[in-house]
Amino acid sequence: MPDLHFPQGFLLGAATAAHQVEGDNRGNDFWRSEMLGLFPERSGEACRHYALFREDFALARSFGHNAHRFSLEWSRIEPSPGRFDDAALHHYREVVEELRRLAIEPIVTLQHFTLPVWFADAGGWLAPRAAELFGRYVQHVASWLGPRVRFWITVNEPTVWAKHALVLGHWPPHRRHDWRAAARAILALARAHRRAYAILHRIQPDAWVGIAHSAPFVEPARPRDPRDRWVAWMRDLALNRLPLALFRRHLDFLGVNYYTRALVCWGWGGTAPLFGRDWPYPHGSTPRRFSDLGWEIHPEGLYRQLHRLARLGLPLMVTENGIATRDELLRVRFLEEHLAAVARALAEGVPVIGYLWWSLLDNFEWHCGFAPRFGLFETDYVTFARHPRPAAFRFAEIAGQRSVTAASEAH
């Protein structure tokens, strides 16, 4: 099979999020939930990335990365309403400058799930002034970092936050089955994004501003069954088409977070008649494969989802893609197959500008704790040493050659 190539300027790197790697983010709502025993583990020192970011970026550069996505911790920057911490802002300026020094493109996420306790206590995203307060924070950050950053992601995975915080109750404020609040929160996040978009472009007219959208590929388990087609259509409407419609007019690019396919079938009970159930059985002639978190491995879904999202007429960046596994051969295969899917889409004219693996390091995976292992680099949580995995070396080869073999996509 022929090689598929990535063009010059294509971004290849990895991603992190502040609370998951920095350590000691004591001022946010997740930390408080951890201290109250509402999470199975505490993030604690996490990966000590706040102190070790220079070493981590040097490691990434030595393995061929030319881009890195990271998030700012709002609660460090604005620890109380309207009071901004210059030391935290200096830190994040140093982070951006270190990436620039290493010729790694910084991709800055302004809000990745965690909220300052004071903001959460005021109602969080459901508060009447939520967009205004977020805008004040964005204004201050953009004034500090300004032209050092080209790519800005305002909010990460609005639908995922609403699901885990207001429907499943895993995350603060730990509400369950509050579908109305979840819908209101997504609308509020869209308003906050629009305000941030305007602020960023006022300060930096040439900025590229987007969101990171969780984009599972939804399809019916039995395409000939109209009930399965109905629930797949409805689930894709709820998870992809409606949320994106709220943001579409204020996006310069779309960040695509892809991990899995949602293979759905019709069923009774709860929301199943409307949104279906996940198909639990073998499907088709190819054995289904799953990560340690039970997420189906389906690279074809990334290829097809990129084609679907290309209809928006926006540049696309894969801002998260990875696997939680302790099987290192499977991790390498996952990387190859999904990069081949991206390269295929590119060759067919889909405007993909970058691919970022989740994650650079093993880290604190929210309510799943430290057990899931997503990192290109293994984190030793005793010594905080980083150890490159086989996938890190394979990533470096692909980045160096700027190509991946199409055959590696096969199951």
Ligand code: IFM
The other form holds:
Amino acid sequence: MPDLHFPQGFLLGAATAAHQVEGDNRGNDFWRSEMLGLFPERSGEACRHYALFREDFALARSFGHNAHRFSLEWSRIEPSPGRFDDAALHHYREVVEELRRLAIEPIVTLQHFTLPVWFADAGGWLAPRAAELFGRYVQHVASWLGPRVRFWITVNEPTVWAKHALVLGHWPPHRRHDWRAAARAILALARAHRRAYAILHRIQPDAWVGIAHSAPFVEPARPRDPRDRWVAWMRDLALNRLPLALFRRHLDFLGVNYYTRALVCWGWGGTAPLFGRDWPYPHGSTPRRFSDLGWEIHPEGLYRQLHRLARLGLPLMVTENGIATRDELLRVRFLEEHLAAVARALAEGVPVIGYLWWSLLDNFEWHCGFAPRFGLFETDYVTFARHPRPAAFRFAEIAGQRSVTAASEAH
Ligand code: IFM
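Moving on from the form predicted on its own, please list the structure of the form predicted in complex with the ligand.
Now the complete complex, all chains and molecules, led by this one.
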């Protein structure tokens, strides 16, 4: 079977987010909800990455990573309105410099779900001044980190945040079924992004600014059934096409977070009949496989989604892809199959510039707590030791050879 190659300069690494790994992130709305018992588990010390980032980056480097995505914790940087904490800014500057020293390209997310409590209390993304306040933070950060960072991601997964915070009630402000607020929040996030985009480019004209978009591949379960086709069309519209249309004109690249496909059929399932429900049965000739979180494993969906998104005419970066599992063979296979899907799209002309595994470490998976294991490295939550998993070694091999075998996709 032929090998598929990643070109020179292709970014290969892993991703994390501040609240999920740093530990002791006391100033944000998630921490507050955790303290109020609104989450089944508390993030606590998480992975102690705030203290251990040098060790973690050394590991990433020794396992062949040349890129790393992480997020800045806004509540550390601006603990009260307009007051910026130099120690926190200094810390993140050291983080970036350490990555640069190791020849790892930093990819910086400015906002990954958590909000400073003062911002949340002022109405969060639904407040009239949200974009302005976000802009003030971005301006400050960009002046501090400036040219050390080339790739900026303004906001992470707007649709996912709106769903969990305003429709399902899992995340602060824990509203349920508030569809109007969810739509308004996505519009507000797009406004905040546009402002950040302008600020970043003013400070650093050659910056590459994008968002990380959660991009499930939506397919009708029974393609001949017009009702399935209709709900799949609607779901793709809500999850992919409409939100992307809001951001499209202010993007230098698109970050693609891909985990699964949504195989949908007509029927009642919470949001039906507009968006249908997930197909609960076997499908096609090969058995369906699922992660520990019940997400279908479908590398072909990544390949096809990259082709679909290529129509936007932007460079694409896979800013998250990974699996929560305790089955290490499955994790290795998932990695190989998805990297092969990326390489295949690349070979066919899709402009993919990088691939980042979610996540470097096992970490705090929001309202699911610490049980889901996404890491290339296992985190021991008692000693805070990191242990490489087989997938970390396989990742290092692929990164070293810059190639992956096409056959591995077919397993
Ligand atoms: O852990 C999350 C991350 O914060 C955002 N994207 C999906 C991941 C897995 O659920």
